[in-house]
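Read the single chain below, which is given as structure tokens and is the form predicted on its own.
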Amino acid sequence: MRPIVIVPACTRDFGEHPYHAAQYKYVDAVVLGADCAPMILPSLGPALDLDTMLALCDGIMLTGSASNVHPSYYSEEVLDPSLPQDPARDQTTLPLIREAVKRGIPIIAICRGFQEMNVALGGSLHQAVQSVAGKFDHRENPELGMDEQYGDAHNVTIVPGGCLERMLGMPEIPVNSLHGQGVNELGPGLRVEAVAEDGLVEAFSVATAPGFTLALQWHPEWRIQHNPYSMKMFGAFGQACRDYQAQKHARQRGSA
């Protein structure tokens, strides 16, 4: 059996109606990066059965979005009332991944997934880089088409002697970029992975975790298939879910 791994929705309205909501390119990079079985999970907050959810799976995706962790979570106020939130996924991906890493479960974060990964072990983020003295304006142009919005934008510098650096054997390698938030501080225990070219962190990993965890700021479900830096992230990633799978189901039968 495939490890499976829970992907995170988003709450959306479709019309007249709301919606749990996650895109086809994470559940694709989930089957053919991970080589895993992707399970979407109702962001239902605290009616969330956080125990079942974890004891189901071998691993977390979580996804990017177009809504922004809500700032009360670092102690400010919203800056831009205009940009979109989503209470009900804040209150069920941050207890879920303070939970996950201390059971070592595998995580892998994208965009807000990476966002709120370093909010909810204690980082705070800048609401707009492009204010930031010194930081670029990491936002896509919306008049592009989506192949020039997710084509490669800077460069981005690996930390020697990291998960990243043994993944994918680099110093150095391009990204997209589509994204107005950003990391301000980074939470206890986070190890920084890799950075952009005016500073901003753009990928860490938990330290102090059991388990694998990689969070990056950009987004390597895109034609994932067509990238072979992509590729060997999400391979290590459901590598490490197979592993805990493994671990997982040793622990049961000699329970039993």
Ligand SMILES: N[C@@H](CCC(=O)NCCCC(=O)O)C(=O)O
Contents of the next structure:
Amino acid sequence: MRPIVIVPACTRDFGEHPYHAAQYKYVDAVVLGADCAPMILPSLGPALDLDTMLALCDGIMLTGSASNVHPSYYSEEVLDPSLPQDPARDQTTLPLIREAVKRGIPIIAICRGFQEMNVALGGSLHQAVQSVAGKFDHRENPELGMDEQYGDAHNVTIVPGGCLERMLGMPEIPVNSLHGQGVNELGPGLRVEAVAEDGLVEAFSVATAPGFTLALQWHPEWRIQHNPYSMKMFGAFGQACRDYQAQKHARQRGSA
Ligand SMILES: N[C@@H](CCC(=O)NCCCC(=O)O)C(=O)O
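Since the structure above is the form predicted on its own, I would like to see how the form predicted in complex with the named molecule looks, so please show that one next.
Below is the entire complex, every chain and molecule, led by the chain shown above.
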């Protein structure tokens, strides 16, 4: 059986009705990149039976989203109220992340997922990176086509000795960039794995976590099979999910 990877949904309105939604490319990446079985998790917030869902899963993928993590979670006021938020997703993923890290459940986090992981674990964000002295504008140009928006935008330097360097074996890789927010303070116990040319943190892992953790500001899920770096990262995540699943089944047999 393939490991089950839960993918927390965003809340989106389609017509008059709110939906729990996840984009195809993230769900596809779990299959094509990690060879795992994706399961979209409704963003029920406090109504979610966290214990049951975490007992079911063998991994978690936190997706990107146009919505921002509410800044009250890192003690700030909303800077730009015109930008979208997703309180239901915040109320679902922030406690989910803390509990999953504690249990050693493998996590891969992308863009908004990267940001909510940092906030969940005690960090803070720049609400508008482009307004920070010395930082580039990391947003995509919405007037361009999708292939250009998700094309290479800048390089990231891979920090020597980290898990990302072990996965990729490269000192630097090109990445895409579609975000207006970014890491300000990194949460305690988080390890920088890659930085952009302007010094912005672009990847981290949880040094104190018992399990696999990899959080990426860029989008490896985009046309994943055409990007060898993305396939290596998702391959490592998938293997971590298989290892976690085997250990969980061994524990269950041991207690049977
Ligand atoms: N809203 C945050 C995170 C941006 C993000 O996740 N962008 C990707 C949205 C589209 C997709 O999922 O591919 C920010 O602006 O920093």
